[in-house]
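There is one chain below, alone, in structure tokens, taken in the form predicted alone.
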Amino acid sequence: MSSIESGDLVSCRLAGVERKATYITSRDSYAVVKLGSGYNVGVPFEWISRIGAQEIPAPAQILVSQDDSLPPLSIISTGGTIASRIDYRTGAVTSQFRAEDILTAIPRLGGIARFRTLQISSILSENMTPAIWQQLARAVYDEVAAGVHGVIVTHGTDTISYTAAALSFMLTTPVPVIFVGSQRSADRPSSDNMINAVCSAAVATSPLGEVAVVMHATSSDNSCAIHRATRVRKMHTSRRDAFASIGNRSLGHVAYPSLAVTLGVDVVHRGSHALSLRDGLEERCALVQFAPGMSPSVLEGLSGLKGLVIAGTGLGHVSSAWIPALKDLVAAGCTVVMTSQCLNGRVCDRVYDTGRDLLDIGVIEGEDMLPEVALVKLMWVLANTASLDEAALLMREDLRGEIAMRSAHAT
């Protein structure tokens, strides 16, 4: 079918109707197609047909401003969409990220706030890395230094809760520091980008401040929740509301489309604390989770290793036959933390043997931290201490609201 050039109009036919699509290119000797409702298919080529070229209008040049007398935010973006464009010939969303080009897709921005943007990375998200971490924590310190209200970054919502938590130790910030993804791209008409958007910038101008991520609350676009940093977890690969908070009770709600913000009582308020920045990360530091039968011998590949953080079972569990190689992992200066595969609840390793082993060896209990959470804040504790003694310490401690001092029935 090489007569048939990207962005040709095609008549294909599926479920037994003749539909209008878009051929976008080939794959894996299929045709994959973008059909009227936004969605991409891969059918046989027997099954399509051209019907011509395509003119692709250009893009309607709309003349934006931005109003001097509403609150400056600025957006940073590290390769999540905000506002996206659709090349109709290729299939593919291009992000457009000038606040200009912004303003544009999402015109009630321009209500809400006067932009600045920055752009320091455009990654997938799996794709993220500790150094990036830091330098987008640079990025928002000199932000808020330099006046703005309030932060939005944009961010894949794969990791986007691992960047959040890092964020949340490496910086105190008197205005609110939000992370905002899309789980489905703008050219689908299910998209949750533009509700995301706007209602990220309604809590970066709210009486928040702390850092937060703000995601799609339901499966209908009638509001977004606000969850800490250090208690949200992506719960689902595709729905639309797959954000949850742990552990915890989010920290509010936004009203779509009135975007009345509502807080919790336990937020951390705007201007509760100076503007700081403390971004050294110990990147020596891993991640393993426990499972039944799991040689030992894992932990003999992380040697060298300055802190561990451990998945276990239950109340915070690994097989006895662990004990002696986390004991030689303590003895060699490791910062071993446990925590539990459990989404709710804390670590308690004093209630059966091998848990009274682990303590007796140096073991750390997490509390009821998440395991992601906990390695994140073990990077950022061990490069900011000056013994050992001081990270155990601060393991233990609730800094930014990722420990809670007792936990709660699972809702």
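Each form is matched to the other, and the largest set of C-alpha atoms that superpose within 1.5 Å is called the rigid core. Residue numbers count along the first chain shown, from 1. Remember, it's a predicted structure, so these values are computed and weren't measured experimentally. Compared with the form predicted together with another copy of the chain:
- Once you line up the core between the two forms, the Cα of C12 ends up 2 Å or more from where it was.
- Shown in the overlay between the two forms, fitted on the rigid core, is a CA shift at M395 smaller than 2 Å.
- Put the two forms on the same core and the Cα of I48 is off by 2 Å or more between the two forms.
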Given for the second form:
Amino acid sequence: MSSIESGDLVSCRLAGVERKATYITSRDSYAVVKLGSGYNVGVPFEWISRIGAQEIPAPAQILVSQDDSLPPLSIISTGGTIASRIDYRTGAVTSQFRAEDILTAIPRLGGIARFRTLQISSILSENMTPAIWQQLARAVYDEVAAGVHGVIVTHGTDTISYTAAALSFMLTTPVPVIFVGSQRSADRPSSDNMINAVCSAAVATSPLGEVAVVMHATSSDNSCAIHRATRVRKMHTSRRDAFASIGNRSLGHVAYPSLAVTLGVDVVHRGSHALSLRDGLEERCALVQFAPGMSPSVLEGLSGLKGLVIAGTGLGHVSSAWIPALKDLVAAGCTVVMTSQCLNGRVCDRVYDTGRDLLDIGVIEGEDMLPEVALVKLMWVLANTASLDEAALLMREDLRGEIAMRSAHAT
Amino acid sequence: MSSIESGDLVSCRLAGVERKATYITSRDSYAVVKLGSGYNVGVPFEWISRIGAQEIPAPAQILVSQDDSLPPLSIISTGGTIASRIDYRTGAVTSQFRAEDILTAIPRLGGIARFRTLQISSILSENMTPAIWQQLARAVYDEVAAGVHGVIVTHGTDTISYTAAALSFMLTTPVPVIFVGSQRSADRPSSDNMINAVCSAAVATSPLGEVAVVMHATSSDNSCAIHRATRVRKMHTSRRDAFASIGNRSLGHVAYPSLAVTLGVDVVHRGSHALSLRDGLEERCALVQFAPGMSPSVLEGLSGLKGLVIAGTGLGHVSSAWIPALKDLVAAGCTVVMTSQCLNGRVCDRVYDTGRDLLDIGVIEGEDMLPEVALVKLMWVLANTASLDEAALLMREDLRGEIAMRSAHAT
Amino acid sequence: MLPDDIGLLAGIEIHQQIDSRRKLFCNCPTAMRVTSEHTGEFSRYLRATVSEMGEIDEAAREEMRDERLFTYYSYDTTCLVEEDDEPPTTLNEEALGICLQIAKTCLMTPVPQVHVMRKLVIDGSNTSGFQRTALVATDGTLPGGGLIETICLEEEAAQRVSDAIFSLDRLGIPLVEITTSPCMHSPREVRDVAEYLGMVLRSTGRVKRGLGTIRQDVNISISGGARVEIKGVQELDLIEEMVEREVTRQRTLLEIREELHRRDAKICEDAIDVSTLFAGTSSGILKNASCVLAVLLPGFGGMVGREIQPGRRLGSEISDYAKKCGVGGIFHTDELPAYGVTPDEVAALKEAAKAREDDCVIIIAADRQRAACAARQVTRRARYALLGVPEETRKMLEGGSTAYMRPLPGAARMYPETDILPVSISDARWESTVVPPLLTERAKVFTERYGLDEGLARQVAFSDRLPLFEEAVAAGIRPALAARTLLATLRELSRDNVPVDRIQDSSLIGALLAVEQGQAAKEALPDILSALAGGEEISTALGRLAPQVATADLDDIVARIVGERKAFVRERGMAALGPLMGIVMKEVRGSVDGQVVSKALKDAISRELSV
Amino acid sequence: MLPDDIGLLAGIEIHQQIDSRRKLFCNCPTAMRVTSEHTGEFSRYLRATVSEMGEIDEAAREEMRDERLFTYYSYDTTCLVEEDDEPPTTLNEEALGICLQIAKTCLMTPVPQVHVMRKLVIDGSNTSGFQRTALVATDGTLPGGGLIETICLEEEAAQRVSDAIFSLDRLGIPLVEITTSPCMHSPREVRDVAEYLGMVLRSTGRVKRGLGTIRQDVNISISGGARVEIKGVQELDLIEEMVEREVTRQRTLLEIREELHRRDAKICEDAIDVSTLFAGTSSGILKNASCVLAVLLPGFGGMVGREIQPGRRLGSEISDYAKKCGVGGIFHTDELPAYGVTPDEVAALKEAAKAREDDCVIIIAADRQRAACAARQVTRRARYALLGVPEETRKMLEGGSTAYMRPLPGAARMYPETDILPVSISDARWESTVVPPLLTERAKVFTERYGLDEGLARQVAFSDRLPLFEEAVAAGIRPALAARTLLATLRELSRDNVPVDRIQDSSLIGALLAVEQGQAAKEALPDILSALAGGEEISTALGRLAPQVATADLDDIVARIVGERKAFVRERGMAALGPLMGIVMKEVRGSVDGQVVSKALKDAISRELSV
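Show the other one: the form predicted together with another copy of the chain, since we just had the form predicted alone.
Below, the chain from earlier opens the complete complex, with every other chain and molecule after it.
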């Protein structure tokens, strides 16, 4: 039976009746076949016999012309999908990366810009690695250097904020670099892909000049929020409006369907920075969240560590039992940065005893940085500074909007 | 000079002039003295000379009478302070734990209930341990068994939600067990201690019948929110309204100054459960947050682990590189539960490949449990079940409101 | 009656809501809500996705003609799954079990492994843009030998509140879909099969009752006609009429085709702008429109106005198509002058269109864009008239006629629902699936064993209160008393606005037992039940309305009453029984059965007379 | 002039806002805002904490009489630190540096390690309930030899918007507090010291200017009197008057004491309810009150109405105390009948109170609770009158009189601010602290070196534009031109509503340089500066308003104009110069200095006349 391939025509004896079906796949030792009605059913492999291959109709040739009068944008794909195609014959969903396929799937894009496309990886975003961040940073650098007016990076939503933050540090860019994903897969009629994509294109052609994430602002299809890459966090597992700017307002909004882009007063504008790339990353860094009673032995698994971000409790605390272990780490040349598992608010280790102990042994207060952003920043800072003292200084300094020197009032 | 003690009268030569001062303490090798004007200054130890001890005026004897017609409540102190006293002579702030001191500091309490008090520890909340959780659970059990109408536990805010969750599992209670703390220390005129304390007393005498955390609902002094112990999380390092119910509405509110308690429809009512205690906890448990590129070697520091909660990305993912290490852990008898670092929303590992791999190796979906609550629950479940299968079942079951079977709409 | 040789082929699909505790793919209750109670609201667009052929399903394309914004109402009884903002749970095992019971009753064979599919539906009724559906079993048999092709377990769609607003309470309620082969040949047969399958479904005791919980779709074709699917037939009584009318429609369309061919009829593709002709018209519709277009249909004269079903003409069919472009409708010269259009204007119109005697001119009034769209639809439908009967999905109108709804879906656009694990149906599970006794069988048992007459037995068996009836009988209550009370008494009380739904089953059985054990007269039941509906405790109600009267006490009462009225008894003899009954019954206040009182009184009167 | 033997002792505290980039304990700008621009609002209670003695500071107790809810306005220029919702940052080093400069100027000695303290203030002006303050240096010397006791670095309080509403923009601006010993003995001396210290502060160039940025508190006592602290004296010119009036007040209060003792005056502690007496009164205040209480002060007759300061009587002082209970004020028999109270009512009142001829009766109208509270305050203040002058904190009224504010704070309730690390002031830091030249010294330099007259020199030195003046002079502009432009010209333009603040310093210097280099006439400066204020570029403004005219060109122009008017020149002789000047100046449109034109024209006229 191993000679059967997905898409083959088979004869399937179901309810004692022989019928033609299309073989799809094997699942839990059943053969999954698609019946004429379109329904899939799982049957024992003994029930089916291969008839032969089926002719696969070639996809219709799609002719898409791009409007040369529009600004050029690049779409770089990392695995997050903004367009896909379903093969209803086999149920297979394939992501679409070519400009013409994307424009066919989302025609409205064609009215906003003309597009170059580039696929640098095709992985689930939880499998993203610092090495791919670097590869992506270089690719974005090349595209901007080639003169595009903005870059759109499609990315799985799980770790989109980590990657976007990494690019924020590695790259200074005169043009917007917009990360976009979808919380509902692109093959569904209800997917948020289309609106997120056109909104990200609107932002990529806007006066913005920094790295941002553009995703649904509400559960309704009425607007997208523009989040600064260093202040955004995925705050819901599944909702369309999962992404939130933490500790400051979002950079702005895109109304849908008008695509009117509204930017806040604090955004970095297009052209404010020259293009540059410093893509070093120290990968020997980790993020550890403290919990009460947690043994400092967890730090032992992190041997050879150059940087450690702690998500402490409250204002940035760990139990006193952790102090000696952390002291050893610092003494061994590891830079330790304290953030808070509260996510909102600023670390302040001057107020309580354990905090002062942490300061005494050289732990760095991570101000109001998100723990995940502090991790990414630490990787970058350690690879791009000459001394640990300079690294410590940079960790407390606002480089890319990751630290707000003032905590605004919010009700 | 080591014979000088805090409070001693000294002569201090400042700006070439000898003056009397009170010795306070040593700080960074300076002698800190309080001048007649009340100001502290640091001077070299050579500049001061001891004159002698000062008479310490005995604190005025405060007579507080409790109203026997009011319901009895217990206040159990773990280190969080709801009343304190400043010694302006030395600047020392001492926490007050005796009922009469608390009632003197917060007179309004006396109109709500009569109080018994009990101090079981006096530590910063980041130094809290499962052993103290157990001690506290037993103390609360004893108080409820003794017939009080409600228990108030004062606790540092950093880990109050961990402890409250732990008590939720260890204890079933017919009366409210209310955790309360303050985000501004009790010695400040602006402290939130007083309002939080009287609101917690109002809830402790209300029809509620479960473990809850009562803290400021907004930055204004106009109401407190009542949070279910298994759904609450500290979401800001420093604001008064740092605590938020995640994934469901709060249990209710207390208006200030009216102290009117409003409870939601889903609360557990007073008397719904009989008093019981199952205080076993398996401490060999840990919580680990996954980040992209993070090496599974972090798990190696966790040898001998019986339970592991992962705060995965998105719907509950880790990179494929983690699968073998997790498989080994599970094979070694460790119960692994997946939660999401998004905090909001439900884990669902059926949707993507790495998720299905996790399910295949026996990782348990933690539904919409908060990672920290899942950790506490796992500690309790592992110590109170006969088999790993039963433990796995319980981890997916809603025991104390920690899992919502339905994710409500919220805008 | 229809002639035999028309070659009628009909099949049905029955959609029945399952009464499970939770929805098919989430943990929400299967409760319907009043829309004004909605607690949330959100809006979404739906888009047909591009298929592998770069094509979009024809039905989907029609639905998406304008990208439409749909608004959804959510409730405290719905969750993020209905909102398409959380992955679905695993398949509801309870619903699958009920589905398997139905399948087994229909002699079907389950599929070894059930796979949930996504079926594209982008009319807004599913927030996801697809309906989740799974094929559960195949190849069953109808009593007459017809084939039941499949039984599927699906999620119910959201209910339309108005145009583009949907309510999420209904979305996700489990639905079984039973599809027969086109094995029926007469309207009566269609109705019988629908009725039979409905009875089978209700035999499980686990399906929803009430308006909208069961819907039939009927597929109909005749020789030379075409397959037409008629959606949403909710009333069994109309099925026959509807099938007959559809046969008439198809036959008439075929006749029209013959006539058109005879006349060598054509379609002029290009519409003519006749706006200026109607500049001064007194027809409001034409006057208010910014554009009036005319389509000439050479040889269609008289045919467009021909009736093809009661109240429907070929013109109605053409109008249905045109309306898809957002125009209000059309006028055609077969019906003009009328509607404020004068004979002179018709003459001018015909002249402008160069229409001959047996031509038809159709006019459309709207803004230019809509009018042009509608004109294309008019020619499209007219072209079908030359071919005969178009394949269509139609909806039933009041009375049994039908109207065009959308093209027949092509090969269903289905692909796997990857968020839901497949479920294997083991042999053991199938074998242990209990076939519930059919309601018809139960009715027979009630007649044979309990002596209920056939009508009442059937009423009981098909009633919502069947489980309660069976419980009552099991508790020792006479079937006749139970049946009468549950069907007649409660219905009467309900008519008098007594909230009988509030009576707890246990209280109702308690009241019946009291009657059965002679503690209460059955005459007192309406009062007792009313008291229970009003929230009274059963013991209180019985104590107040049926105080205990021992037999000895009854004899005393009867003796006293007869004793006080000796003269009357003597005068009337046994005829005094009637008047005295009332007096005694009033005294015992419902606590003694009338028959018992009657017997005691008869005895007492006899004794008095015999003195 | 006051007599010498009154034993006046006065000291001052000066509070001056520092013009630092950020606030003292957070990173917000030190910008004042319009309250209507506030973007957030929240409300809090403040409570005095229990001290080690179980006592609350007397001033704090008065403030908390009613637990009061304070409302705060926040801005996009404030943060959570001002809201008491985030720990403070470390001490602002820039502000500390400025404070050290001032200390060094005043010949003070810094403390080795600065500790920030919390000083309880629960009037709502600090969200925390305390003011953060640090002692930075001690023991300085005034020019006259007086002692400057301390200099502290403090955070500014929030500004009161109305009763219980505060605005957070001002909270946290760094403030230096300079406290002198009570070393002054005359009103003039107080004024001189205040002026001197103000000049010292401004010499740093780093303090805020404008209304409310500097405030003086003055401590005053006379022999036999008591220490009184008068808060918030903002105008230097009023200091002398205020001190004199306070001396008068204390002296008069001492005289009143003597008279009261002579009369053996007393206080009746129990107030009498006289509400019924005023049931039919035509005094609105009394009629509308639910309760009227009377306090009898035997022997106080005539004394309560005695003037102790212009516009203030003993009755005013008593009234101030009463108002703390929330009543509008009091009436006393020394001023009645008046305010609608009739002679008959006064007689009745005196009778009810059993008042004799030289007694005084005070009445309070309010609700019962407030009236009773006020009555207690009335007797409290009356009792002080028997003792002489109460120690008080007072506020200055318009004109220089003062009113009671609150009791003098006791030993300040201070305890350490544990959230802020102490800062050591190393010897190196102190040594490298630059003492800025005093403004008075700079004025002297301007006179001596630049030849400015003394008045102008002082004006320049004390002006906000001093730094710009020095920059201009350094750039080569004549000091007189710079001074005149910066002081006179800009002030005049400002009076004409030209927004001179918008002129950039570099543009202003550019314009002056153009004049200096002969590219523009100084007569054109007003127009050029107006253009710059209007947003014009400097080059555009110069090109438009002062086009280049070479000397040769000027000569040509002059020659032509004179040539065209030979007759006129001949007729008038040198007197033609005036009329012709206007014509030439108009032609060269501000590009040539008037003196140059005058000279050229004079030459040309001479030549013409000499022909």
